[in-house]
Amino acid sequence: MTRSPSSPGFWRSPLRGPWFTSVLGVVLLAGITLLFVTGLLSYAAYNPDLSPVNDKTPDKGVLGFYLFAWPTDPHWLYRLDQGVHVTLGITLIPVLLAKLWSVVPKLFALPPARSLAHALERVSLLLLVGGGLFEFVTGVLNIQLDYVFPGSFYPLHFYGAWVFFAAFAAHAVLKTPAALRNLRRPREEEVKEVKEVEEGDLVSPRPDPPTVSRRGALWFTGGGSLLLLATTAGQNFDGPLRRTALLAPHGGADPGSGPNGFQINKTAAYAGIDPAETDDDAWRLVVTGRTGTVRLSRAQLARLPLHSAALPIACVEGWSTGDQWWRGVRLRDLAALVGHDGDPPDVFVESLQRHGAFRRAALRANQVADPRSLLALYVNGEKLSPDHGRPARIIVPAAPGVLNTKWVARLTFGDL
């Protein structure tokens, strides 16, 4: 006799049942809510509504209703937000998989729909499962690989998040009361009730003998999560801790030691920066604003008032550095050079790089105005290395790494 996944006796694990599913469900209720909030904040941090250069997501207007001017305080805001988002997302993978495993008989149940309400519920479950897998897969691809998914990560992950979370919220409203009840119910009652009431789609009617207890299975899931946490979280810290991040994406370029010896995203070679262009004699910074354009050599820049700020680099991919000591010219001083005294406007930053998504970025007026926002020439007391953006890079407090443009060539104040 061949049995299909939709026949009642096909799924035999004695672990399945409302209690096991409910424990995982309650963990995901808290975890995915936090993922959604930190994800939306992370998106806001890009200033996506400022310029199409920062983000081209069409019609984010409706779903971007919540966007706001991303603050510059506290200076570790993006580091914390994105660190939590990525680390938590990775840590929840075993819980998500266990939850899907625990309800898999329901996904195959026949008939597909017993009533209109049941049909709607199953469609919402498809959005929930599909949306959840989509968000986790695109997220992991974006941090582990040079993103390979067709289409740009930002709009896909952003739209996907809204679809997923809408289905998730509906599911949570419907299921949380029962889930909380299930957590308090002893196992015997669960089995008995299922036999009597024939709510048997989670509990197997003919279970195999147990090889592990339900608590054991939970420990196994939690252990998987802890293992992922322990091999990921280190990417947010400096020193020996970073080496514990075995699963962190960037074996990439070795930053070496010394003042410039911290994580490198794209190297100068990868970005196609010709060393001759960054040479002190050849390079000029072009600054444009209300009163026109000025061109500055590196030596002229270095004679302007220089200021220091201790700020981290925090990448959307989830890694971050501790505070580095940057030294350079304040962005608001550069704005003042071209006629924006007092109240600086937004700025459009362009680098020497000719191709690639992050070769330019727009910063909001509040970021330009912050005295810690610099066009940095030095880091940790030394000239910027080629890979960290020589001769000059942007550094802004609390901003995502993508806004910290390296190899800067041109700043345009106002009129974005």
Ligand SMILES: Nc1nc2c(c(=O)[nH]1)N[C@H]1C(S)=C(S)[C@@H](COP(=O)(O)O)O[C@H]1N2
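Having seen the form predicted in complex with the named molecule, please provide the structure of the form predicted on its own.
Partners and other molecules have been left off, which leaves just the chain.
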């Protein structure tokens, strides 16, 4: 006799049940909450309220209520935040898939709604499943550098995160008490009490013979997560650990040797940089502010007071470098050249790059004022290579990599 997916007897796995689903749910409750928080912090790090060029998610409205001026301390803040966000997101994929598999019968249960609470649960479940798959798929596509989803990643991922987390929060409120009860009671009770079918539509009335225990299934899921962690986390470190990041776009060996031999995202060729424009003799930095405009050659910049700072590069895609030793002119000193003595203002940075996002970016006054914020001319004791932004690039503590603009052409200090 053929059964439909809405029939309890259709789903025969002996692994499904409230205890198994509850264990996975508790893991996701903690993990997805941390993902959401780190994602919001990553968005705040772009200072999207500062300038339209920083905001890739326009019309965010009330969803931007929490935004604040991104700090420069600790200098590894963005490296930690985005490293956790991306690495944890990838690590949770097996847990998410196992949780979705465990509740598949609920998606087909009839009638669609037995009560108002049940109807709310079903709606939250549909949004949860759809939103979760959408967020994880778009996130993975973005960090793999081959984003093919239609539309811009930034608004899709941002708005999708709010929809997903709203459904997730509603589902958690409805189901967490039952999940905690399921975890506290012996698993044998779950097998014996067929009334759970009426409660949760998860326990099969005629289960197939088990081929693995539920604990074994949890170990299998956890092993998959540990494997993804081990093959992703290394992109946050230099040296041999980076070569363990087999599934990360910036895993493998550093792209070169010597002082400039550390990870990059956009090469000079990809950005459309004309070598003639970045030649030391031809290039000029245009600095504009309260008292007018000055044009400085690289040689003139090198004769200004130079300062050093040990800072990492950290990318929204989750990879980062260790601290590199940068040397250049402080941004606040360049602001003083055009009349902004004392407390420097915000700055608008423009690059020579022709391709890719963030050809222009804005930095807040607190970032300009930090003594470690530099227009860098050197890294690790050597001139910047073309791929690292020669002849000059921005380096700011705790800022996303895309705000550390390379191939700088113009700095405009003042109201943005």
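Here, rigid core means the biggest group of C-alpha atoms that superpose within 1.5 Å across both forms. Positions refer to the first chain, counted from 1. Source: prediction; values computed, not measured.
- Cα displacement of Ala310 between these two forms reaching 2 Å, rigid core superposed: After core superposition, the C-alpha of Ala310 moves less than 2 Å between these two forms.
- So with the core overlaid, does the Cα of Leu120 end up 2 Å or more away between these two forms? Yes, shifts by 2 Å or more.
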